[in-house]
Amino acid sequence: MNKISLAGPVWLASDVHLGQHTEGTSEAFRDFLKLAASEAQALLLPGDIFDAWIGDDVAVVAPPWLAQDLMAIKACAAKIPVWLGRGNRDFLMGEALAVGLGARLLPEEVLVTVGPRTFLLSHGDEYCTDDVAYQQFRAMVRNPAWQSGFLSRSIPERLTLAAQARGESMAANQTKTSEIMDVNADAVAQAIRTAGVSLIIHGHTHRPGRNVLNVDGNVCERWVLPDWDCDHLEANQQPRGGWMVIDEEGPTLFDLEQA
């Protein structure tokens, strides 16, 4: 499995969702990448910063608000080490995008040593196993002949398509429960077992907090990073998002209020 050792502290933050849409909550996370420039050794992020990537040639004509969330992912990186993962939103994200900004690209699944600890950090939709019909679209769309018919279609087509793909899911989701959309118990034991730890990070869930689980008579941990939406929000609803601090001491979790 692939391997990443750093020193802490070590910020970690996904789900932000970053869209045409999304101004408070860009404005937010570029708040966010500055400090974390300031106070942090690392970055990770671990998928769905985007709320959809229709490939790295994007980049190259940017929208102005797509333009100003990639200067300051930019400028983190310039001061301290990025990293970028993908999401399944947007898992399109490529080398080119990654060296543009300064960054590099985690792997699907990655072994993090912070001072004495190691992790599991991905992004967490592998873990949802008991969506069958959304493991199936995953499989689908992250295969290199998949992607390459997709990449080669125009800006405009791509735009398209991504909007009936988000369209289809949403509705799909309506008729899903909440059981089905979370991680498998099994899926994640095994993803333990397989890296040999006692503390997994993730993702994708939108369910943020410590989960203690018993793996093969061990007592695990499984962390799950917060979503951000400081734009969608329904009355008496408060800005969401917020990111993880990995330090000696182990992880912690941080809202946008203490940013």
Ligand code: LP5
Contents of the next structure:
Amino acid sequence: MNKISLAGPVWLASDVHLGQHTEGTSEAFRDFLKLAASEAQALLLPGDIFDAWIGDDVAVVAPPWLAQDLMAIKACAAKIPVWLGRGNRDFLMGEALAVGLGARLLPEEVLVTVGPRTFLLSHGDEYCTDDVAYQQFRAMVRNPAWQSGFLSRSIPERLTLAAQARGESMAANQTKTSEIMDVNADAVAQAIRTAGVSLIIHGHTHRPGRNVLNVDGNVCERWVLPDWDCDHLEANQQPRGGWMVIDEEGPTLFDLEQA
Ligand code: LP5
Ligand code: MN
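Since the structure above is the form predicted on its own, I would like to see how the form predicted in complex with the named molecule looks, so please show that one next.
Then the entire complex follows, led off by the chain already shown.
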């Protein structure tokens, strides 16, 4: 398995879901990047920073909303190492984007060592094995032949397909139970076993927090990163988002309001 060794503190954030109509989230994320650049030794972004990434060529002449987010990531990457992971919405991010930003791409699953601790890091969607329809969709869009077919379409065509896929996904999610959309305990246990770790960190499920589990008699921890949304809120919802800091003491989650 791929390995990265970093000096702490390391900051992590995922599921920011930046898009054309996320001005509030984008502003909060840009503030976060400035803070990370001054306080972290490295930044790991394991997936779904973008609401939908249709190919690295969109960054060549980026629309203004995207240009400002890309510039903010690039400014952060000029100060500290930034690692970009691919999620289920931005799995088409490629080497060209990473190079343009001065960042590096994270492998799908990676062992990260920070000080005395090694953990398994991924986006997390691969552990949602009860969601059979999603795993079928995932297998299709991760297929290199499908990807080159998709990338050969024009940008407007790709934008239309991505919007259609987001619409269908949101409709499909209304029909699924919350258990189906969470990680499968056996899939997590197997990932922990294979990696030989007792700590796993991922995003995707939008259920931030620390979960304790027992794998083959060993006490393990699964930490989930929060999703962000400062724009599309119901009347009783507060803007949300946050990140994780890993230092000598281990992982700690922070809310946006602590920025
Ligand atoms: O993303 P979210 O949180 O809504 O739900 C995810 C799973 N859904 C997805 C689909 C993405 O949101 C789609 C956006 C991808 C943008 C990339 C752009 C380039 C690709 C364009 C593709 C044509 O990941 C959802 C999970 C949920 O997490 C929780 O784990 O349940 O899974 C699904 O919704 C899968 C559905 O059940 C079945 C597939 C619906 C999409 C169908 C695509 C049709 C494409 C039309 C054009 C060919
Ligand atoms: Mn996701």
